[in-house]
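Heads up, the chain below is alone and in the form predicted alone; it's given as structure tokens.
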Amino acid sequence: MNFLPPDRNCGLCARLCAFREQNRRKYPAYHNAPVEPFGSLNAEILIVGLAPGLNGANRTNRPFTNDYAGDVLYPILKQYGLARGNYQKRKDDGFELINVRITNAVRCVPPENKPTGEEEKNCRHFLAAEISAMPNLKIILCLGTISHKNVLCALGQKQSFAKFKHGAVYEIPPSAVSSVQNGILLADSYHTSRYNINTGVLTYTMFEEIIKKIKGLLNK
């Protein structure tokens, strides 16, 4: 299945469109459009975040790039052999992912980093198409509850099937709604946001343990 990302001027969400136009006037050098995923569709691991940050991915057009969450995420991926190069908070910094693809549940930056349920639903078919277009996909890592909820929906599963819990891993059964077959694992982690790190909800060690667990599951 081919994956077609949203158009630069995607008009599915009126509130996000208005915010986009406001940011295009305020920050003309920013990307200010749906953010492209990062990494190959042939990867075995898909990491799904919440939405682009205003001064992060919305600026750089690469998920988690130029924001605190990326400062946590990318060095740990490199430490465990899932990336190479020097992360310098720019799309053109030469940093590369290894066997990993990174995307977001919502592709456009929302005000206060809080998409509405309708906006999540409007964007969900892009996530579903992206998952279906990954022929080697084995593990989806959800960063946070919104990511978890939308991945379950994209895979045609009820929310009751798998409760979000940091460190949890679930095997996804086949569904008539999704072209993904059995064997896909869904793993959960708290988001690598500044708030979670500063409050101790998530520590570097906790996130390292998640990445180590994923690598171990891949090798089984």
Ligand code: URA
Given for the second form:
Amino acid sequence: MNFLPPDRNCGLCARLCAFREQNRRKYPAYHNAPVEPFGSLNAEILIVGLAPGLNGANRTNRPFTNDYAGDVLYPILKQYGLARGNYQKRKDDGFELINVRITNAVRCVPPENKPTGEEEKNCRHFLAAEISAMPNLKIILCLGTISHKNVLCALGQKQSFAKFKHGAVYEIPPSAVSSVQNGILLADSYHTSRYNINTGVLTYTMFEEIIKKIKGLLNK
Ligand code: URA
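Same protein, different condition: the form predicted alone was shown, now please give the form predicted in complex with the named molecule.
Expanding to the full complex; the earlier chain stays at the top.
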């Protein structure tokens, strides 16, 4: 299945369109459009975030890039061999993901980092199409509850099938993902947000454990 990303002027969400127009006037040098995923569709790992940050991914057009959450995520991916190069918070910094693709549940920046349920729903078919377009996919790492919820929905699973729990790993039946034959794993982590790090909900060590676990699962 081919993955068709949203149009630059995607009009599915009235509130997000209005915010985008406001940001285009206020920050003309920013990307201010749906943010493109990062990494190859041939990757075995898909990391799903929430939505672009206003001055981060919405500015740079690369998920988690110039966002605090990326300052946590990218160095740890590199430390565990899932990325190479120098992460310099710009799309053209030459930083590369290895066997990983990163995307968001919602592709446009929402006011105050909070998409509505309707916006999540409007954006979900892009996530479903992206998952279906990854023939080698083995593990989806969901960062936070909104990512978890939308990945489950995109896979056609009920929320009762898998509750969000930091460190949990669930087996998704093969029938849920048309592109893969052996089923996939859904893993959960708290989001690498500034709030979670500052409040101690997530520590760097906890996130390293998640990445180690994912690598271990991949090699099974
Ligand atoms: N947080 C996310 O969840 N995604 C991004 O792209 C940036 C910050």
